[in-house]
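Just the one chain here, laid out as structure tokens, in the form predicted alone.
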Amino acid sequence: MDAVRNPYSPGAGTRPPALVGRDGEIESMDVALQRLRLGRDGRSQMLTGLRGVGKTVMLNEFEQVADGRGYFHEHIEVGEDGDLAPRLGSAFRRVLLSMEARRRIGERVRRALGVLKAFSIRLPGGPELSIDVDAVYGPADSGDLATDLSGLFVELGEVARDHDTGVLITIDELHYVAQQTLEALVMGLHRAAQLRLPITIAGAGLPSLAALTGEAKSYAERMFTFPVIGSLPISEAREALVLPAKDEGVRWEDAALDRVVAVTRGYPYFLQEFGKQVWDVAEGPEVITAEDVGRSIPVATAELDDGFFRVRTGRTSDPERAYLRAMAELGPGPAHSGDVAALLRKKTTSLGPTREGLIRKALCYSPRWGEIDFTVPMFDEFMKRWIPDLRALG
């Protein structure tokens, strides 16, 4: 076949050609920027969900319906610092230049400028962020954070509610914010949702993301949905296939898209990766075959190995590896903690603090108390592949 017509896009947050399953999301979304324009609630979505699944492109997506709306948007992605606030003050920064340029607000952009200089100046530690305005002491610069982002909040929504435009700003990566962070960020949307203001906040973070939104706030249950964003279903899997090549003139043999759909479990990433790989294998050059699949399976499992697995384990010590090897003995789903003590001959006490690096290096999460499960679809086979004898680690 064609490299050059190859369709298939396996990357970070890169979007696929045919982005199939996530209709239900997207109009959610769109629902949501168009109550709030009309100055009426409108729920936001936390997308949570393992590596590899799609949330960045889901974000991606929901920025282009904001912007088909008429609103300003930007996107913001955590480090693993876990540091938001400078980040947000940024993002907020960049928006209101934006709606300068494109709206020449004047005095009240400039004035919601000088509110977000007070708020930079006051973070600890934080950078001044520079902006050719005298700060605007008050709203935001109490040195409380939920106060002081409530205040930026409401600064930016009542510049975008007097100009007949909204705000929409996605963060990736929530799961890394610090719990009192993230319950600031909850409480100053949720002052802005008071008020009616056509600003809001979509989300996206591993399995935990949801729980810790939960505790940050109890009313963040009615200010978000949190929409699980996972593997394919069957036939939505082989769409994702099937619509690429045909519109390059080619087709899946039915057995080669049932080959392909096992092998990857229908994770939207995997899809991408094993349908690049049978494309530049196959002979084609109208037909992908069984036959094609089955010789591109070892080329498509190394490269997830070396590209999308390994490089999550750069930075794991050797403790930490025997955990993640003593976790995949046990299968697919979550483990209990002791069973992989046992597994180490260990005590489950003196492990705590390699569990808990890896849930802080964002390789495993608990689902609940005394579990533990990997963020990384099928990373048990990547890791029995990788350390094929768990005793070799000692």
Ligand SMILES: Nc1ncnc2c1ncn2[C@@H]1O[C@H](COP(=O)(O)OP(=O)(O)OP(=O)(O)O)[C@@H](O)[C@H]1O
Contents of the next structure:
Amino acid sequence: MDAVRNPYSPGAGTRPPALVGRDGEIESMDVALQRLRLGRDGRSQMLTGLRGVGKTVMLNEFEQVADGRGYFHEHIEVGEDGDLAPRLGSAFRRVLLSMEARRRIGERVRRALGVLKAFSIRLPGGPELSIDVDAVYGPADSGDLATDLSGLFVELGEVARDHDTGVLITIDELHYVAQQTLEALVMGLHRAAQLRLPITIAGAGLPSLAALTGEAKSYAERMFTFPVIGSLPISEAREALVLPAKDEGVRWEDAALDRVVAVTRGYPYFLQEFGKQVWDVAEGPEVITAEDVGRSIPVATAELDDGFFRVRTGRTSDPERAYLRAMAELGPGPAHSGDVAALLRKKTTSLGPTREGLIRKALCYSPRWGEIDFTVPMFDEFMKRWIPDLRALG
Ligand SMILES: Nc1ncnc2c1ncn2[C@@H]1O[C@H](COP(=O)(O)OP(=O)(O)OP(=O)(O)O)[C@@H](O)[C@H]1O
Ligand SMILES: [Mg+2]
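What I would like now is the form predicted together with the ligand, since the data block earlier showed the form predicted alone; can you produce it?
To see the whole picture, the full complex is given below, headed by that same chain.
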């Protein structure tokens, strides 16, 4: 089929041609944002889910919704370093500068920028935000992150409220942030929420993100819902394939759909990759057949192996790879660390650092004490294709 018209879109954060199965989350975000602008309470969202299920796509969607509701919005992505405060600082700065540019808020924005400047000067090893204003000391430079973030959220929220707008910051890869920092973020935002200010954050991260504790937990539960973003149920997975083709005047045979849904298990990234490869190998011009799907499976699988899967293993050490391969041996789903160790003929404790390394690199997470699972769907099958024989690792 004509590759130029191929509608499918595998890629990190790439908007799918048909965004299916997420209407509920989008609708409740829209309601929350409208309520916040009216000075009411509104619960934002912390999305959790495995790799490639569409979390980033959803955060982008939330920004679109916010835009439509007259919000100023910024997106940040946390890196493996886990640094949140400096990234948040620059996002605040961008929001204030665009408010200034679009609304000429002058004095009030200058004061907020001054507060932000004092905040960033106080950050340990913090960057100069190169803001050309005098620092305003007091609201956000105590050195206690929760207090200071609270000062900033309130400051920004007041500017937004007084100018009849709102602020949404989306934060991606939030699982990289240390528990303590995450709690400071939640507690910081809580003050602005109490004051019913039109400012909020929406976050996304791997399943480990949901594990907040103590006081922060009860605050978080009042300010956010924690939807789990996952694979699409059969009917929606089919829609994700059918709708984009329909727009191009192309139809899928039922058996062809069944086959792709089965091999991808409805995981969004895999649906896009298979959709794309099937389209390119299909004879066409109007129908995608089960036969086309059959021929595309090795191509799509190779494409996923070399891209989506392999990039995750790039920086793993030999012991880490052996650990992943042993996990794969135990099949899909969480494995007991003890069983992994037994397969590798090692003590669980001696494998502790390896296990920690994999969690730090976000290739694995621990769903429960003593258990470990992949953060990437169907990673066990990839590991077996990549290293067919566990014993080959010695
Ligand atoms: N609801 C959906 N329907 C169909 N395709 C989708 C849907 N959501 C996302 N996709 C597709 O899935 C792929 C992955 O999306 P995205 O990058 O947002 O995932 P993610 O959860 O952020 O992954 P990661 O954890 O690796 O960052 C993209 O190609 C996107 O087009
Ligand atoms: Mg993402």
